[in-house]
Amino acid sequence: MRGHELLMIPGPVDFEPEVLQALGAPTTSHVAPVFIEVFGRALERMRAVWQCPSGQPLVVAGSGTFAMELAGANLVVPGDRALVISTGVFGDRFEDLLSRHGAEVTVLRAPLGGVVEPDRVEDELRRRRFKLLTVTHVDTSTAVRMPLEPLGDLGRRHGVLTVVDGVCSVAAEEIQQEAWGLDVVLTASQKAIGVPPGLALLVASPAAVDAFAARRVPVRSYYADWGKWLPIMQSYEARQPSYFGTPAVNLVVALGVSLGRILDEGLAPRFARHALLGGAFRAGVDAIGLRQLPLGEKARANTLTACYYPDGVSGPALLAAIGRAGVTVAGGLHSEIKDRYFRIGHMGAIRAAAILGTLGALETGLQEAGHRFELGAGVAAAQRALSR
């Protein structure tokens, strides 16, 4: 296990002590009344965090990729057309996933660091009829954030189910699932939700549940089949015991605690906190002369930042130097530029001290690597942004 360094990668993140305490509690039976109550309350809290009062929450042991599988496997049948909006690695992953389930997939790819404009999406929706549209809200490989509200509107107007990969955004970037007409919003526990890895989470709209109920072809994945999981979720929420597969008991208990803390903070203040901290971090990296991967401020996420290495600076050497200064950040993930950039996560429980400490460690590492800049400029710029 790591020591006391700051963990500033795009997930897993650092977790609140209360969440870790809940995770370490004695494990109970998955059909014990006390656990049924905890699980049912967590499902209710998910509707509030997702802002989807009529939605159906699902909590299943698995990763964010499995949350994608829970959406794709149940909403397409062989021959269905799907439109994938890709701003990086995880948009491309949806192309692969949906193709495995027999969909005919069309991909709209953004230029590296850019977004896919809604007009381009609408042109494609007018050209052909699609059953499903998928979008990665914040792609963890590029730190690019896509606007969601226009896509929900397009989905409603063109009769298309809209699926949002919110793995790197839910509970940190604003998402009003029901108001914006988004049919599925999925995520994983280890990012802004604030629970250690191991839970795939999603909320499905009534239209998505109806589309699943209308399918006449068996779901190709046994474990991902909503037909197995929907009765389980409905039973727990009705405070009744049920069983298909054993839930991750301690993780669900921790989820309930974390969702409670998110709602106690308030969604609007939480989104504002992430916007403030993300903006302060970006101001800091700009001040020390680092070029960011997303093209323009509107495309930049508040949950993570992706920066190119300065010319002449070795990526592995810089990451190691930042680590020696007490902060862990992540290398690149996008295959086209993997060795040319690095990523810093800032979501969940973080506060201003983590932003300033990370920028200080980054400056220390850059100085050690020979990058020329005004020492302290990044921290000072972030402080100015935070003071505003």
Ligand code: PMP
The other form holds:
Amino acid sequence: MRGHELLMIPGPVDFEPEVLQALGAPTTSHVAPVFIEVFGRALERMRAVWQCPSGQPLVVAGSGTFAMELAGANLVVPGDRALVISTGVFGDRFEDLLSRHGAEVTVLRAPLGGVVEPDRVEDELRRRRFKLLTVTHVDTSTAVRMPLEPLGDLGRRHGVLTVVDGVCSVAAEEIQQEAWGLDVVLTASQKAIGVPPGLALLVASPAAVDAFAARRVPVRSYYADWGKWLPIMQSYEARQPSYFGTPAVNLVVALGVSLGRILDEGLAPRFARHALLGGAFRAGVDAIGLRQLPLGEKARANTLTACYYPDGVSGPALLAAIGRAGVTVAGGLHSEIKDRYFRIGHMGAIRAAAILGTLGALETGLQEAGHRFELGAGVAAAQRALSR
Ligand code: PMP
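Would you mind giving the form predicted together with the ligand, to go alongside the form predicted on its own above?
Everything in the complex follows now, all chains and molecules, and the chain you saw is the first one.
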């Protein structure tokens, strides 16, 4: 029975019943006063969750890749130079995307499992003038988390727009968009925001909106054009009816509910909960003897864990055994090592029970697969970490 299973992949995640109920409510007109109020309030709540009081929020139907497109298509004019910081598959995706929009892209690629040090970024920014830099806060293919604060600072000092792919971090890992000087922080609904897939979300700083306004070349994507969407967002916030493309009414209602819950929990307690649960999960896999992909504790995200399969253990067989125990986890994604590792998501509404249950299922699967370890060691280590 699906309701008693755990979906522990790095998105989509398990969603709160209250959010799913909101999704199932009768659809209203996109210009009904009740919906205008809900959408307006959701936009205001985004500003609070992103910690960007002077930012412009945008909500458009699409996946996280479309949120990337919403940033790239509007900020890049053909010939602009862009610096992409890549710690995995999703950093590389930005290279491809920005090139498509005519940018001359330079990529600073981290070694597998590592981060790109801010000094390397600064060297590059000193060498040439860039219009924007992009960074993947948590790359879901490697579970590597990049420090954002130094990059915001570098961006400000070098007059470069900073674009953060926060698809696997917003509302789970700390981001202070305005205080850290980040120009665009984008995400999608299906991860720590806690709403089923289908919404591309971002908040743009005044500098990013100004850079868009200053462009003399039309945006090459019609659907992604901020010129179409900004007036719509402003209308909803002013509680006025407007239309460009039909919004995903039910998803936006669900978004309003989920953002409300995030703010009720409080941002600092929410980040602390993810750090505690993520740390407990990592303590568990360490105790079982699994090697993690990110190099060093500082590079490890709190939203997901990536581990290599132990020698002699078949990946597909292990994932199937974990599944039989009632937990779904994800295989590898990074092309270099795709079949050698797996990923466990732990973000959103989850509590300690999901961490302990997943480690238990993982231990059961590893034992079936013949991995030698002390049965129960992972769960015990996580429990110790949780009670600290
Ligand atoms: N960036 C990151 C960091 C992601 O994890 C993902 C999705 N896993 C994306 C971008 C792309 O999002 P989507 O699959 O919703 O298009």
